[in-house]
Structures are given as structure tokens and as C-alpha cells.
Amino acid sequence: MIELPQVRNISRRFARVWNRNLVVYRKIWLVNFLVPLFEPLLYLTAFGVGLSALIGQVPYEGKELPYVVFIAPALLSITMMYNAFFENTYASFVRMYYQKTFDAMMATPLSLEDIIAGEIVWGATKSVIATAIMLFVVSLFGLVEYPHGLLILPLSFLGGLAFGAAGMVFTGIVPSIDMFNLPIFLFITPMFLFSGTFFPTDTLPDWAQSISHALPLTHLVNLCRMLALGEMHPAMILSVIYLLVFTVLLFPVALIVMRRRLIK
């Protein structure tokens, strides 16, 4: 009988797992640094210069926004999602299955809960690092209002925890690394397209709007966009609560499925 893992079993030793991943990251930091540095330049050039000239102004929350202003916060949100999710799917799977890093750590005083928690927190940390780099680039174009824009960084950690936990759930259930194509196609791609990233969600049919508002990326995009515009609305609290609840629910699920996978 498998004992259900409890979040309270996580000790401060999870930071050792986080630090181990940081040490590895520092050895290949240049590769990880270049992607979030140049990716926004490509997006802003394509959408801000090319597509923006065709679209012009976009109606959002009772105002008209230049398309590049509308899309820039969405690019930050997508960065938060991608970095955490891919770190806790592909990268965690490689450490678990191919490199046997998890097996080695389980031979130490670290508990399985410490290992998984350290992995998810590291995924959130990578989300913060990539967001900080991209935020710097986007800010050079005057697309973020400060000081509200600084709150995007702690938001990226919350978003990273949410999508990192979701990614770890898939890591615990997919039979092989090739099967990650399914959650990416069924979970990530729909959010990438229909979470208010490239167009306002109110242009969708009513039934599609309901689905869109149930997606975590929609709430992350709305929060990021409001902060980038230098605005604060009471409705933002509901989006923060949504992301907190999403994380609190999926975090123990990640512990459960990973325990079932690793403890035979």
C-alpha cells in the first residue's frame, strides 16, 4: 500500500535540490541567457512592426491599445509558462529517467517530497530568471509602466509554481519522453492561442470565453497585462486566488504521482 505523500513532509533540505540545479544552470548560463534575451526582440519585431501595422489599435478594458502594447505582457506570461512547464517536464524527466539523478538523491537523507518540491521551486526560479531578462528587454521599448511593472517578477514565481506543478504531474504519468507531445498539444498549445495572448478573449463565442477563463494562463496574462499598464483592479485579486488554488491543488497531486512512479 502506497502511503499518500504529505506536503508537511517537505523539509528545508529541498533547497539542496534547488541549489544542485542552480550549480548546473550556472555552467550553461549563456545558452539559457540568450533565449529570453533575443526571443522578445523577434516577437516584438514580427508583431510590433509587422502585424501591428495591419491591426492598429486593440480594444481592451474600455481603452484602445497599440497592438504591441497589448501583446508584450502576453509574451512575458508565455515565458513564465514555458520555462516552468518545460523545466519540470523534459528536464525533470531527463534527470529522473536518463541521468538517474533522482535515484542518487533518494539514497541521501533527502525525502522524495524534498526532491519534487526542489524541482518545482527550481522550475519557478527559472521562470523568474527568464522573465526578468525579457522584462528588461521589453522595458527598453517603453512597454511596461513602473513601479507596477516590478510586481511582474513575484507574479512570475507564482506562475512558475503553478505551471511547474502541472508539468511535474505530467512527468509522473507519461510513460516516455516522447509522450510529452500530448500534454503540450492538449494543455499548453490551447492556452498559448486562446488565453487572451494574441487577441482579447471577449472576441470569442460565449462558450469559448467560459473555457478560456478556466485556463490558468488567462489569469496570468490578465495580471501581467494590468501590471504592465500600471493599473490595479479589484478583479486582479480573483486571478491571484485562482493561481494560488491551482498551485495548492496540483502540488500534492505532483507528489502523489511521482511517489507512485519512483517508489515501487
Contents of the next structure:
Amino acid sequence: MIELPQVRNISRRFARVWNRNLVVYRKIWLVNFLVPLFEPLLYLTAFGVGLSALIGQVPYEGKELPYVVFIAPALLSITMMYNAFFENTYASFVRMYYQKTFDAMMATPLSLEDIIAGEIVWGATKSVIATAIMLFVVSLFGLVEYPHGLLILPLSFLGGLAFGAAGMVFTGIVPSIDMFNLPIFLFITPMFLFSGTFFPTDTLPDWAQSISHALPLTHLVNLCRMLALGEMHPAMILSVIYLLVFTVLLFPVALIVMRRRLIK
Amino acid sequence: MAEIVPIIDAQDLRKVFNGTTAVDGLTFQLFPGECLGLLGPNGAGKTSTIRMVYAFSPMNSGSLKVFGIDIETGWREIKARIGVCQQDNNLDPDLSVLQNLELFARYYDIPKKDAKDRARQLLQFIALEHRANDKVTSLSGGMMRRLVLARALINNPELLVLDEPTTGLDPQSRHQVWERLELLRANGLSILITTHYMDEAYRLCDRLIIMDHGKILVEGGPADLIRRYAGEEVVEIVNPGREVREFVQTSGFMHDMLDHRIILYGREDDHLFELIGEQFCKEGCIKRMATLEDVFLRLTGRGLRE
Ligand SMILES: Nc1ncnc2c1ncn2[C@@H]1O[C@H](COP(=O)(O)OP(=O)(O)OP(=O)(O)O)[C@@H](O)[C@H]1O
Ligand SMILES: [Mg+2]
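Can I have the other form now, the form predicted in complex with its partner chain, not the form predicted on its own?
Now the full complex is given, and it begins with the chain already shown.
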């Protein structure tokens, strides 16, 4: 029997679930802010000061970019991915499995779908907050062109939804919290390395380039880099469509696996 | 005359978990203002039944109406009008005591200001105002249970569903919870409760359902069930000899023959104790009132549940 995602069970009440996470987040906002504030400084120092001397300029889309200019947008994209993915895997799993927060919520008028939608939108929100802070920091170094760079914020929401939905799918199927190591090893780490983040994808062999272009982070990095460089390109539409389709496909899958897991 | 609409109307409820039948054709009703108790050994299907009633878990077959609304279509409205105290304490450990109530109110769409007032009132009701800003993990088991009860009342429910509200509490805390439940009952709240404490069931419930293996064994008022299944007076004979065993077997009285004990159930005017005592009991005979626990054990057996 084919299960259909119960999308119509989503109501505006999903915002209550989102709000619960926001309240908890605000309690330790300082700690939450510190990471996106200082992480780019670490990377920029290591790569900008350390590696730049060795690497010099990086060829990208027919231009020669200083290495820090090349990687700054990648750092932003990785932040989007990490914030949403880790929120909707480890953090959501803890709420679901250890704290039974979802069980308590399901005794209220909230539907399971409201809860999952609230969690994923929260993951995307965390991605936006972290991106905004980091964007501010890298902008201080003159690494982002404005006004184009402002579009990185809505992009971080879209990227957050995509990676949050992917994370939630794993949360719906992993038997235990330790098992998240597997999708991280197979999915997140390869993307972190091979999505045109720290070196351009065209240095890869053809087959690896094809794989790389099938990965969502590659598209996110490309979009982010174009915006940070202050450029608009018709091909960017394709990357946006890719991320939209990725989200629209995975979100219902997340609803299905979570329903299968929690509704007994 | 208009017929009274039952708060819960369950017809032939069935719940199957990959092959094992947890609830096997349960039919029952709960009427307005009533406190109905579900009793049964571990694994009898109490929690499974209750979860269907608050639309947490879908039934495999049967029909279920709450407040006269079909649960399949009206689950959201039904859940908005029920208060639930689940078997586990699933308070939100990331939030303070007060926030646990305030944010829970928001799940019911209660406006922020009303949520604040209601949360304060309820903290007072459970005598935890002084702990409002503490972490819930710092509360004792009894305080947590009281907070779960308060949380279940946040939406002013018309039906309160309680799954073992006092399990694991000390006598003081249990009495505290009981007093509050009695107050709510006096105000006309309908209650569906499961418990393993027979004194709790006796004290709180108007009507009881004793179930096992997902089926109803008997149904009735607590006192009525005791009269029917355990008589009025009980005599326990410790380490009975051969003659007394024979006497009991031929006497025609309700009794249970255990390895080292005979339990005899009779009416007051049967004068069991005098009858047995004079003939057989030098010592080791106990006379006491029949209780709900006698009924429970007689109906569900004395064997352990795996
Ligand atoms: N989620 C589940 N998956 C599989 N089986 C389940 C599930 N929940 C309950 N069961 C089974 O259904 C039966 C009834 O369980 P239920 O929890 O309803 O019993 P209970 O009367 O509440 O018991 P207790 O007094 O121990 O709380 C048991 O055999 C139990 O193992
Ligand atoms: Mg139970």
C-alpha cells in the first residue's frame, strides 16, 4: 500500500512548534551566536593567511579570485547546511526520542505534520540567523558585494529548508542517535569537501563533476558565490529550481517516515 | 426528551500492533460528569484504549465518537477539548515550570495573555507557584506529576484523560493529586482514568471497567463490583489443614484455594469467621472487609504478566 503524505494536516499552528524552539534558543542566544560569529574568523585566518600564500588566485567562471573571496561564500553555504541539518537530526531526535516532546504535543490540537513542519521551518530559521551573523562578519572584510549579497538571506532559508527536510528524513528512519554518523559520513562530509567549497569543481575528473553537480550543496555554493560577487546569471535560476525541487520532494518524505515512526 | 450525548461513545474498538491484538472489540461509554476507571493488569490494553480516545493513535476498526464528534474527521476539535495526562512525564526539560504551561497553552491557540494568567492560576492550584522559574528537571516526581496534571488542565478541558496519574508517588503526593481530582470532579469535569491502585479507583471513580487481553471482563460501580465478586466479608485462612480445605470445598461459599492460603468470600450474615473460627482456626485466620483488590485478583487471576 502506498502511503501518502498528509500534507493537508498542516495548519498555521505549526508556528507554535517553531515558537517553542525559538523560546528555547533565546535562552542561550549568546552561545548560539558565538559559533557563527567566530567560526568564519577561524576559517578566514587559516585559509586567508595560511593557505592564500600557497594558493594565490583561484580561477572561477572566467575570473581570478583571491582565495578568501572564493571560500567566504562557501563558508556561508556550509553554515546553512550544518545549522539546518544538525537541528533536524540530532536536536529533533533528542526532542522526539529522549524528551518525548512530540508525544506531549500530539495530545494537543497539533497534528504530527504541524510538528514536523514547525521543526523543519525552525531548522531553516536557525540557518538564517547563523547566516546573517556570519554574513555580517565576512562583510566586514569586504568579501561580499551589496545589494546582491542581501539575497543570501532568503537563500539561507531555502537552503535551510532543503537540508532540514533531508535531516528530518534521516530522523524518521535511524534506529538510534549514533546512526546519524552514517548519513553524515556518506552525505554531509563529501558535500562539505566536493561541492566547489574549497576548490573549483572543474578541477575534478568528469565523472566526479557530474556527481558534484547532483549535490544540493554545490548549487547552494554556486548561488551564494554569485551573489557575494555581485553577479546575476540566468543559470542561477536552475540552481534555485534544483533546491526547490529537492525540498518539495524530501519534505513529504519526511512527513511519511515520521508518521510511520510515531503514529502507532 | 433529548437523549444525553455521551462524552465518549466507543463501539467495538480494535487495535492491533503488528500481529498482537492490544484492544479487542471494546464497547463503552462515558457520560457527562462521570469518572470512569479502566483497570487491568500490565498489558491489558488500557493505554492503547486511552490513546485512541485522545486521537493519538488510530484504531484498526470500530467507531469512536467524543463529544458526539467522529474522531476520524473531528480529531483536531476533539483534541482541543480534552486534557491528557500521559503515562510518562513528558514535560519539556528545555523550559521552566511556568513556561511548560504557557507554551503548552499556545499549542491550544490560547492568546498569550490568557495563557499567562491561566498558567499562574494552575501553578497556584497545584501549589507550585514558588517553583515557577525553576527547571522542570529540578522537581521531585510528585511535583512533576502535579505539573503534568496542571498542564492537562491548561485548555479548560471538558474531558480529562489520565493514564496512571499517581504511579510512583508517595502517599502524600497521591493524596494531593486525589484532592485536586475530586475538586475537578465536583465541578462537573468528566474523567477517564487508568490506575493500578484499587484504593484510588474506589475513591475517585463512579464506574469501573475491569479489562484483560483487550476485552472487558466486568463493568459496574466500585461497591457494586465488590458485592458481586467478593461479597462483603472475607476470611483468609493461612496454612490451612486438610479438614478445612474439605470443609470449604463442600460448603458452597465463594472461595479461592491458593497454595498456602484459602480466601473465603461471604455476606455479613453468613458469619464466616465464627463458622470457620470455632471449628478450624486456632490461629492464622484473618477477617476483613472485601475490597476492590479481591475483585481484581479474582477476575484477572493471580499469575504474573510477562
Ligand atoms: N507501540 C506499540 N507497539 C507494539 N505493541 C504495543 C505498542 N503499545 C502497546 N503494545 C502492546 O499492546 C498491549 C497492550 O499495551 P498497553 O500499553 O495498552 O497496556 P496497559 O494496559 O496500558 O499496560 P500497563 O498497565 O503496563 O501500562 C501490550 O501487549 C503491549 O505490548
Ligand atoms: Mg499503560
